[in-house]
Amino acid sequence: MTNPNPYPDLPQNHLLKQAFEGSARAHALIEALQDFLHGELAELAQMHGIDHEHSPDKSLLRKVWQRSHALGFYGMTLPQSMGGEALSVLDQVLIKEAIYASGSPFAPHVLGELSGPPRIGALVRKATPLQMEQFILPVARAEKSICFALTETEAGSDAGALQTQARLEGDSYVLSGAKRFISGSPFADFAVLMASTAPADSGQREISAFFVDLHAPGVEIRCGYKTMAGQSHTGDILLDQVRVPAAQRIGEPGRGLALALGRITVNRLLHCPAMLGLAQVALCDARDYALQRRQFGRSIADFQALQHMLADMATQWMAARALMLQTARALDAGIDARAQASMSKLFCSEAAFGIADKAVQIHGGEGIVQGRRVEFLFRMLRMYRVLTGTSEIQRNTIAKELLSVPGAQHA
């Protein structure tokens, strides 16, 4: 099937036009999503003054979630039994890329990436009927929002080094500790929260997962800081003797970290279409600016130095996208693609930031002024080199996979 240009910012005859490799259903969803993003959501953003620098509040986000749910987009990543689309990884990648390539400030919220169905889809098989009714279904219906709380001040790359404690007392756990840099927490109702259930001072690592009501006594959300991208989607969760019914523990005790890391390969890959969608916006903005800006009596696009920059940007984008799509195909084929997913996350994040960097350079003085989209994209794409595992952690994973080949000799 030929791609009918799901990225309106690119002319049909542009170098980046490619054959559409996904399913017919994904193709139809992308077309419908483009109408939503460039129609209703564009009007909503203009009406409320929402852009990349000015985040929507929770009440406005809830309207977006509920409208997306009504149109059939919000829960598309859920299992079919819950009304999901049963999309392949390749389809998910293509859909997410199209959403972010739209340039919409609502891009992270259309599918509820920070606070909705993508946070719970993998938990359906582990959840009890009570947990389904109390936590998962309200999120799936866009009635409630949820975040994923793992990171702490001393537990980032070393995910098992959690200090938050969950002590069993009767039929409840008592949770105390602090979670740091939790995406979606400022507007979440619930958290899937990881805590240590090992005996205090035992030195053991036993991580368990819990559904936590963020409105419960003893819970405080601190979100008075912004990331370098200027947004306030991130906050800290403080827990002071919070009583959580044992029925809200997810799965078996000590299996929380396995649950958290169970979909890490797919999740790492699914960050790549966001990066490349944003990088595509930066590339288009740089190209358009180069064609419009005149110096020395002609368009700056006539200067070979800028032509080479644009050529490098387009080549890096194409190479990163090819790696991303190949990894998606591998996952759909059932291949253990941990190394490939880390390669994709590493290469896409570095390439996307490089594209944004060159886009700023092409814009010159205009590119370093806050309010210019390329300046925001520079900051946003710099963050992706840290999020969901730093570039250094990705290299560790790749090296570990390479050196674990049977028969390899280790020093």
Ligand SMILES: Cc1cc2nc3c(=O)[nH]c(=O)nc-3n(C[C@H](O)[C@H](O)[C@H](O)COP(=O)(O)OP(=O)(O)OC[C@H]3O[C@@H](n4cnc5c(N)ncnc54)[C@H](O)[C@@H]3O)c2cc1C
Second form
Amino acid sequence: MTNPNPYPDLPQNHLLKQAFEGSARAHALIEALQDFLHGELAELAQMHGIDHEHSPDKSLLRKVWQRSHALGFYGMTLPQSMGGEALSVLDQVLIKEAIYASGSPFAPHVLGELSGPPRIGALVRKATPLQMEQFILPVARAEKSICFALTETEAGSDAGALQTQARLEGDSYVLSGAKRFISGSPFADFAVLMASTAPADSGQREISAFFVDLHAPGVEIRCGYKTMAGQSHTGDILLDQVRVPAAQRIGEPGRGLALALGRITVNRLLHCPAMLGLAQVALCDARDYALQRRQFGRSIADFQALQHMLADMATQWMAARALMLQTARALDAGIDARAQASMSKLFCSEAAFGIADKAVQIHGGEGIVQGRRVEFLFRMLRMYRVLTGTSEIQRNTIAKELLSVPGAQHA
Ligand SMILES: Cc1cc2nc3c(=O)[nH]c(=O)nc-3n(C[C@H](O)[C@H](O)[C@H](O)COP(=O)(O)OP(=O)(O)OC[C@H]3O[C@@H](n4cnc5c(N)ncnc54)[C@H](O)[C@@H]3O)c2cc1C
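Would you mind giving the form predicted together with the ligand, to go alongside the form predicted alone above?
Shown next: the complete complex, the earlier chain at its head.
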């Protein structure tokens, strides 16, 4: 029989008892992942001095990807034909939440979120046999890594304004331009990269997608800058007359943005379990600190002001989680849940940051000293209000869906 609580250290264990809603397979995967995260990976982190702000180098990352692959976790999000698990969106959300709630610094790497199978899942349908052989299968086998490059300095929220040019010359495209803020690029071998195939200065928008070998002549990865979370997982990709065989174009010319945004609804939702997993860690840390810290001769957890903070944190977390799970169910039911996914991304990111903020407050001075986990979580969770579509862009999407009443026109 399925154990109703596969999350031994999490708040619902003590505060918020809930039934496990995923499949028996997701439950088994979560249990096996907990062993991997708390066993082998915890030892590896200790041995190499890895924590949230001291990232593994590429050779250590490769080791983690390959172990995860050998244990059957790495490619679980891929189609079944490629060894994936055919998991529902709800299962994927629950699995990711458990990974992040483990508090492991390897959490983003176990499934290869920055540079592994989740970056290629949607492309499998469009890839040619050659592209499968050269790019997709090596990534699925954890031999190579891949990033996703859309953003540019002048094309952030307005991604369609990108200026990187791909000019057809014989049987190759010649790519020139610069990509900004590309997750995983410091350790990736390939990129799925968006460039304009419209004639230069034509004023037309025609965005196409390419597999680009990041070791090819003319490619430079500029990295080393850190985000406010103290990590250097992000870099810029500079392209100077890079020759890319036409056979590496993905799908039809001009279909790149549609390809990139094709899974945006599911992808937006799939950021929520990471935020809520980390917010659980902040909530647990705050609760534990409140119980052990004494002031005025008593536990600070006795003060109603702190009890109310904890109550608000748990309520926000619970509401955000309910919205996330409801959206996952809608997607599994085949509903076009674009607005719900934006609501989830908006609400979960704002709620998770609010939880981290209160967790810092409950820790007092200890909460603002570097090295405390809540101090890191505060900085980390601040970032999600910007990443993969800012809160403002989510509101735009929600409003657009609400206002698109058939037959109605704005005055
Ligand atoms: C750590 C990190 C990792 C990233 N990883 C990747 C990656 O792997 N691949 C990739 O392609 N990109 C990546 N990005 C880019 C990310 O998606 C963009 O930073 C994000 O979409 C916002 O774009 P911008 O930074 O240019 O902000 P801008 O678009 O310049 O926005 C600035 C402000 O204006 C607001 N704004 C803009 N337009 C509107 C509007 N129409 N209505 C209301 N408000 C508006 C925004 O909400 C924001 O408050 C990453 C960024 C970071 C920081």
